[in-house]
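Here's a solo chain for you in structure tokens, the form predicted alone.
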Amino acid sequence: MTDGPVRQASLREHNLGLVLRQAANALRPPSRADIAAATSLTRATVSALVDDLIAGGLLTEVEPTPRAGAGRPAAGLVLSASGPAGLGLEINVDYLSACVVDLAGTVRHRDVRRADQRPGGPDQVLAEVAGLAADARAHAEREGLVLAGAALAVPGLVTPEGVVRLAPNLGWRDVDVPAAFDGLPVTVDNEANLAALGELHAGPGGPASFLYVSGEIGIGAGIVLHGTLFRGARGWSGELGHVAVRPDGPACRCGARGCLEQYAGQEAILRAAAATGTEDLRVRAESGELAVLGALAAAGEALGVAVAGVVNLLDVEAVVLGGVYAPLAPWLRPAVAAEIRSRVLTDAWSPVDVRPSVLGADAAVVGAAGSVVRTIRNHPARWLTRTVS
């Protein structure tokens, strides 16, 4: 489907989005005339739409780039740095985080609080996250930003209504998350899904189809096919951590045996390496400590076995190592890639790229905030209606 003007009842709504995306995706700030030429809209129509987008805080004009030749250069248009923004929140087993992302995708605020979230239970954890959200809102307001909404990343099975059906590593079951946020519209999604979306939109040149593997205490996966997140029939795809790599292996928190998390989850790797944390693991790996290198190689082998099955099934172009796997990628990648080479039928003709996440540990929370911002960029008329009303 081409991104062009339409002639129907939704004309203005569509063309507002078209003009905003032209400004957002341009390599240099385009003028109104540039947008008219690129979209085939008339200059008068573009000018009226731009005026609406500026009044709504979505676009701003910047000084024109000097140019040679006669005539006065026209002002350029860029996404506003002081308009609506998205709030990203994340709950994970051993930390909580929040970030604010402006309309251009720039992170304007970031807060991480590290602590084991398992003892507190859902009510306490959600109260702490609400406090993080309040602090982030105050920071955004000091910078002249208006929070358009929030998205929360959770390591578990989430319904479209935001109910966490099961988060085995947190010990949660049937938790109504949005009910805990009074007055702030919050959408809830699986953390690996939001991280995959963050990775997809992190910059040009990335693969259109990839498997994002979120390595934390649990292991989740976000599946992106042809530039679209694949959620499965009920929205619960991506539970890579509970794929059995050894059916007779140790018991998992989910109730099964031999799950990938028991061999390549964060706690499993730290235990095998006798390490105190991810940073300790990385430092000792850099120094070439054999026990640590062996633990990482074993984790990479188990991860590669599970990932190879996904590649055989879905034919993705790349595997992205995220979460704690990102800083450990230099030592995990060789074993993962070796398993893919030996197990994926098509590897000889279409090798799979194994790469670290661009966003690293922030992928889920940045992806959450970015999902709010992208809704505005894709449907600016909805935001303009809110600002008028």
Contents of the next structure:
2 protein chains.
Amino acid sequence: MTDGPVRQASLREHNLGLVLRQAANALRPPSRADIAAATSLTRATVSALVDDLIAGGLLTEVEPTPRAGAGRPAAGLVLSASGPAGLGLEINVDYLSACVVDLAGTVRHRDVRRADQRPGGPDQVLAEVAGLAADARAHAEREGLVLAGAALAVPGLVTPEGVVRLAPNLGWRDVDVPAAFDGLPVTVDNEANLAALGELHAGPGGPASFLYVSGEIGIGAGIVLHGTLFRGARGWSGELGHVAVRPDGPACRCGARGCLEQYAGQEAILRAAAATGTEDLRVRAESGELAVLGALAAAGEALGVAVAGVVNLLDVEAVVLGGVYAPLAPWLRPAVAAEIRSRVLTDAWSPVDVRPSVLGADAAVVGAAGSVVRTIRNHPARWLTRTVS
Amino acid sequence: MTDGPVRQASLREHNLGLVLRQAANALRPPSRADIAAATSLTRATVSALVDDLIAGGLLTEVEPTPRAGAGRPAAGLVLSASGPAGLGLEINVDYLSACVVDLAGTVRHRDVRRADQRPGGPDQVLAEVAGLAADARAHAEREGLVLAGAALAVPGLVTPEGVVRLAPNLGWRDVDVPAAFDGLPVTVDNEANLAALGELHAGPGGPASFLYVSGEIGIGAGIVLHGTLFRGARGWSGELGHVAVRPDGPACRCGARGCLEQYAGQEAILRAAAATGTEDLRVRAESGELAVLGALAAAGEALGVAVAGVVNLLDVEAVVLGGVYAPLAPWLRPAVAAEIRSRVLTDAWSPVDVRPSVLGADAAVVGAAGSVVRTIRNHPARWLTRTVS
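I've shown you the form predicted alone. Could you give me the structure of the form predicted together with a further copy of the same chain?
So here's everything in the complex, that chain up top.
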């Protein structure tokens, strides 16, 4: 049952989104007349919608670029740099991080606290994340931004309600994360999924089907098929770290043997290279230290064996190296590409691109913040309704 | 630009499908009045559509079941057993087969010719398949059926145009299959994909996301996600046989080492058990011969390692054992299930069903024939247009 007024309201919602995305995607700030021309809406309609978007803090008018010829040029419209923003949070095994992304996608605040999160347990870790969130909110407010919501990335399996069902490397089981935050609405998701979504929306021209590999102490994957994140039949997809590289290999924390994590997880690489951290590894690899190069080549080979299996199975166009694999890509990539070349049946005529994450090592937390902002950009009417209520 | 008549035509198309599916899916043959009640179409409209479907050979009237009470019961409508039918064809490494499936999905003809297809080469094999197709057509015509089209299953990578890009176990490369058939329209697809589609449509209540594993001399997989076959970014998905079980294992025909086919392909199992064929294997396994049981357990374990990796990655609800794995499932299943149980992170709370194919060892050729019939059931108007032209 749709009656007149409801259809009017959903038409307005649709048009608000249309106008906002015109301003977001234009090469130079469009005027109201430019938007009217591009959308076939009347100038009066566009003007009313633009006024609402400006009042709601989503658009800002900027000074026109002076043009040759007669007449004063019209003001241009850009996404507001002082409107709603998204808060991204990340819990990983050896760090916590936060970031604020504005409506235009610009990172406005970054905060990382490196420390082993395993001893603390969920309560302590979540309290510390709440502290990071409060700092980020204060920073955002000083910059005139309003936090519209938060998304938290965790290295584990998360239910749609935000319960961390299992995070083996943290030792967490059935942790109800949203209950630990009050005030700010927090969605929780697997870190590789959020990073893959960030990568998918990082810019035009990227592949529509790719495997995002998140190398941390654990190894996760976000699977994007035909432009959509595939979460699995029950939400548990992407456990690349527990794909067997050698079925009778070393015991894994998960209880099985020979999992990829035992060969290419961050701790396995650091141990093999006798390195203290990723930066140490990177610097020593750059200086050509043989033991480090050997450790990275061995990790890349194991990663390549597992990833080649995924490509044989899913025929993705690209493999994106994220997490600590992003800065280490110059040394991991050749071995991964070599395994794909020798193991993937179709590689000769359908090659696979192996490349570091566009968002770098921060992909998960930036992707998390971006997911909040994308919701506003896709549904501006919901944000406007909220600000007037 | 849609004008009146076009919209009328597409409405009729829609309603023809609606009426046909009512007759197909009803628990007992519905009358015209039953269909009118179920679809909210007028009785006059339903009657006209039913007349067209009967004239086109898609529906038949059957004698009503006598009922208690007054009045003569109306005639019931069923899918025609003498209307259009689908021809399924299959080329595999060690056999060729054909089957005819009528509109109701009943297999009306089956023909298998066991012989090694590798020495012959594409021309000879395709000529023999054309012979099988001619025999099947003659048989179908004797039963009053009309072949509406054919689908050919091949153990290899197929382009949308039906060119076999690569079938490593046959030794085929760039074979243009449709060009070898004249008269009958033939679509060509990967055998595991056709079998997975057959399995998906084999009946209600099946899983929406599953991995269909086709065990033959090669090992293929059809990946069904959320009720849809996933073909990969470029159409090359499902190469499970070339997932590495041991990266430095025996050399594979594909050029890599340690591929699953080398451990669990039909030839590997027969060699390990010193068996002459699948039936020999099955009979000796049933009699409890230890060497055979050991060979099947080892194959099941390798298959389980690869399949557990897929479940960790894709979180499918079920693994369907097809091809020669279907009759061997009693001996393969325990090892596959054990590997999943020990290797899949989420198995404790999201168990995965491992079961033989509902369609048995014939899944690919039956699925192929079924794909022709499903097209008619989904688009009856196209068939009716064709019969009058």
